[in-house]
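The chain below stands alone and is given in structure tokens; this is the form predicted alone.
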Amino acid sequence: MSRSYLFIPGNTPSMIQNLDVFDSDVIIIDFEDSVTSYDKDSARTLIKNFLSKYSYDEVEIFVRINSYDSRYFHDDINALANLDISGYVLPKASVKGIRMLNKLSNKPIIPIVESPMALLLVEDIAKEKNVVALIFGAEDYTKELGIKRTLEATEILYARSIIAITANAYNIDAIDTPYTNKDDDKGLLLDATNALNLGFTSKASIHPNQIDIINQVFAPSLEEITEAKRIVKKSEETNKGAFSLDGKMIDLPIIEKAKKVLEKAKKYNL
């Protein structure tokens, strides 16, 4: 039910010590792409020491570990053992990788779907134990296809749609790919809105300056909240699975959707 996921490098003390001031619903501490091979040990030590001393109630903390087939995977898991984190973000999503991680931990997992093969197997990935969300990784996905990323994002429309549909079908969160131009607020707003309209429930980001716009887009609007209240109220009054409201038929899926809107509004004091 989160709106925003902010990646921050695991080897940057200035960002780590301020992780609760970025207004992102979820912080993803990164051990993978943003940490070079010679700095991975330092990142693990930094995070282990920091999170063993501090805990947070207002923000969820996930850690993007290295892929299951890398030489860093087990060291990452060992460093995070017994720390108060919400779960793991697993790059290069695969059923094999998820099952290996599940053998070592029972925490929530958010796989990153970032390859054509992962997209073909996305339903199998979504069904695995402890998977609570899917993240779309458009940069690696388009790199593997050998195609360019564009502002219009037509090249990722199919992949976005499949991931959002699959996540919604299995009642887990659908997290859209980051918008990589940190200085283009107008482009970010359009990109996030397009993702919302495809069925994504939230969006990842690479810079704190993007969080306000993402939170705004993925929070229920006042109009949506008002309509949801009317639907839930009428449902409780009629005690029926289907009824008419303003000439429109309201059935169970719409009622459940309205309840989710109100849950999200309550969570973020809207």
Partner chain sequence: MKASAGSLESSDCLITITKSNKLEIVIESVVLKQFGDQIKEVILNTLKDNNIAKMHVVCLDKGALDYTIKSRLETAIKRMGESHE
Given for the second form:
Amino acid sequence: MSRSYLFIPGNTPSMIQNLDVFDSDVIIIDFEDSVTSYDKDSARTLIKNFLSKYSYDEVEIFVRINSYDSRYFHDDINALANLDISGYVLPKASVKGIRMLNKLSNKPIIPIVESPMALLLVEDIAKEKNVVALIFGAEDYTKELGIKRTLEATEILYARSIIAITANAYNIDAIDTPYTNKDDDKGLLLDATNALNLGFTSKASIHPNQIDIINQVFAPSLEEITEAKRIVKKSEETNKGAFSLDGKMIDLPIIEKAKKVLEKAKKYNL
Amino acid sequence: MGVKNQKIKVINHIDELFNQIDISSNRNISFHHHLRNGDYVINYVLDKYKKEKVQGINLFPSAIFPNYSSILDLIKNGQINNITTNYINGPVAEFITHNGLPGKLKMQTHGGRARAIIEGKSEIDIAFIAVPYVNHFGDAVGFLGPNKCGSLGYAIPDSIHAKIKVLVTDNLINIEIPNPEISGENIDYILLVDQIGDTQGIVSGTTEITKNPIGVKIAKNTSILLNELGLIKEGFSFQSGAGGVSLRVTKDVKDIMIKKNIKASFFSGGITKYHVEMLEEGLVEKLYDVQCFDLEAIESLKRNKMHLPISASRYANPENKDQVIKDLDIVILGATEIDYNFNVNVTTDSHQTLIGGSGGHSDTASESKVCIIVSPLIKGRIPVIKDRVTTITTLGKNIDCLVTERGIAINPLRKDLIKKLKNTKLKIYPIQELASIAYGFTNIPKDIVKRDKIIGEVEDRTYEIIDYIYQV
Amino acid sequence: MKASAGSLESSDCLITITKSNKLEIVIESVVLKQFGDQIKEVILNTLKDNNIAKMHVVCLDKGALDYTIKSRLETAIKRMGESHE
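Since we've got the form predicted alone here, give me the form predicted together with its partner chain too.
Up next: the whole complex, starting with the chain shown before.
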């Protein structure tokens, strides 16, 4: 349901205390790549004190913890145990990692699919308990494959497709990989639109200035909202599982989708 | 004097000038700041005053920049009595903050300075006017020559109304200058120097669009606000400073204009490459330029007919019937502090140190239909909103909106704006409530303002003294 | 015995603690006049919560909010404890 997921470094107070002004639907506080090993403890304490003092209604907060096979995993989870967070983002997605996390917590999990193996097993990952979305991590994925990323992104087309299809099949959110050139708005718009057209519901980002464009791309358009309103209205009037509208057959999946569009529109004041 | 196309007396060295003029009975002297931090003329001329031990100088520079170190020497030597200026920053500002002057510091506005000079309230004896391109008749422009500085707007009143007008140049030419900014008929001397300044020094650090996410958010809120107020419409006029957030607002406004196919009538004030871009893209009809903030703006004066240099009086003198800013719809301005009465301070910082001044702040706020202050709600743990600003630069009655990253406050005097925003999704709060949002993060800072010894005053364009400046 | 945490970035602070036989708090801050007392109070309370009566604390502050000052001091205290073992 969310359009944008913004990573912010977990040990940087200037970003943390402004997490609600960036207009991202979800904030992912990062304990992993953006925090040096020396400062992992520092970030945990900072976030613990921050979230104990401030709470937010308008933005969901997830935390990207370190992967299950790192020495920080347990400390990360312990530090977050009693805090009001929506869930965890788990890097280096694997069934084993998700199960370990599920043993320690019952909160929603968003795994990052960022290796060829994870991609092969993406359906198993999506089926695990508490998994509410999948993030595609193209940087690590292409690194592991030993290939270069290009503007056209043909090298990640297959991976993107599989992830979007899988998430859709299991009715969870599909979150596209961040667009790494933070100063290229046109490139971002194209990249996000491509992801949308492949079936992604949202996009992750590592820079606040990208959120506006991402929100625009992944929000339902005015035409979509109007169409959805008509479908839902007619379905309520006819009270039938299937009917025709403007000569097109409308069945249950289409009605459900229209409802989702309206929910999203309502959530984001569109 | 007062004759067109008459050759002006050329002086080869300042010593010679000092022989011709009775310096000690002409102690009110003025300079302009168009070369900004790249100016060499002020230091060159004042070094002579230092050497000659001239006492009781009253200085009228349109602004004082960090590089104007000779002013500091003269103050320390006790040679300067009063300073009247529109903006003051750097070592001179710091020294005056802590020591004051034998006389006083008077802070004017750009329009107020022009008005006071024209009306004879500020009596200038000698105007030293740096000009990068001047002919033997004393006609001059600012946008040509090896050390060009763009519009000479702030120097025009001085060039007409000072008792003795001295053009200082490193580039005396022999050809006619069509449409000169400075008209030679008023000029008394041309003083030749090696170099009037360094063009590169006019670019200040603040003339780039901000990429800071907080700044971007403030700009976004501002452009949405402008749009919802219905202000971005065919033929509207607009002014924004050269601060990073103001420029970002300009960019966001531009995006809206393109989307809605809207053309503006004019932009005014300090001009940057972004304004020039919009002129050349046909998004705005005219640029009224009182000051160039970057080299691209200077170059544009050469090639764009609708990029017009204007005098400070035409720009912002309330008594000038052709005053440009009286037709201004929107102005975007900054603030170091704003208070519950919407008074704005851009003169002193949170330690009460002089760091700026009105420039055109109060002028444009007073004249424009809507004046918007853009600022982060919190700057390094100091909330921008106070119950009373340290120094009033612009009266609250002239300020309409405050836009921060966390919300917007509308001056309760502007019931019309509040009414228009009845159904907005923007976060609009009473200013006190916006302040308490800030305090929720920072807690309430201790009031450290000292108001014991007055060292100066803030004179509005109306000549009203609206606040005093105190020694720290 | 010495430990530190934090940074000199804007909105952060760098806290360094050294074992001492008395309580000493040194604060350098861009907002010392406005918030010096408040910063000191946060440091004193945090020390008290950690049952520390004697310590040399240096706080170089760049406009950090209370939660950050508290966090940096807590991390420094923890780091000192760990290096002790």
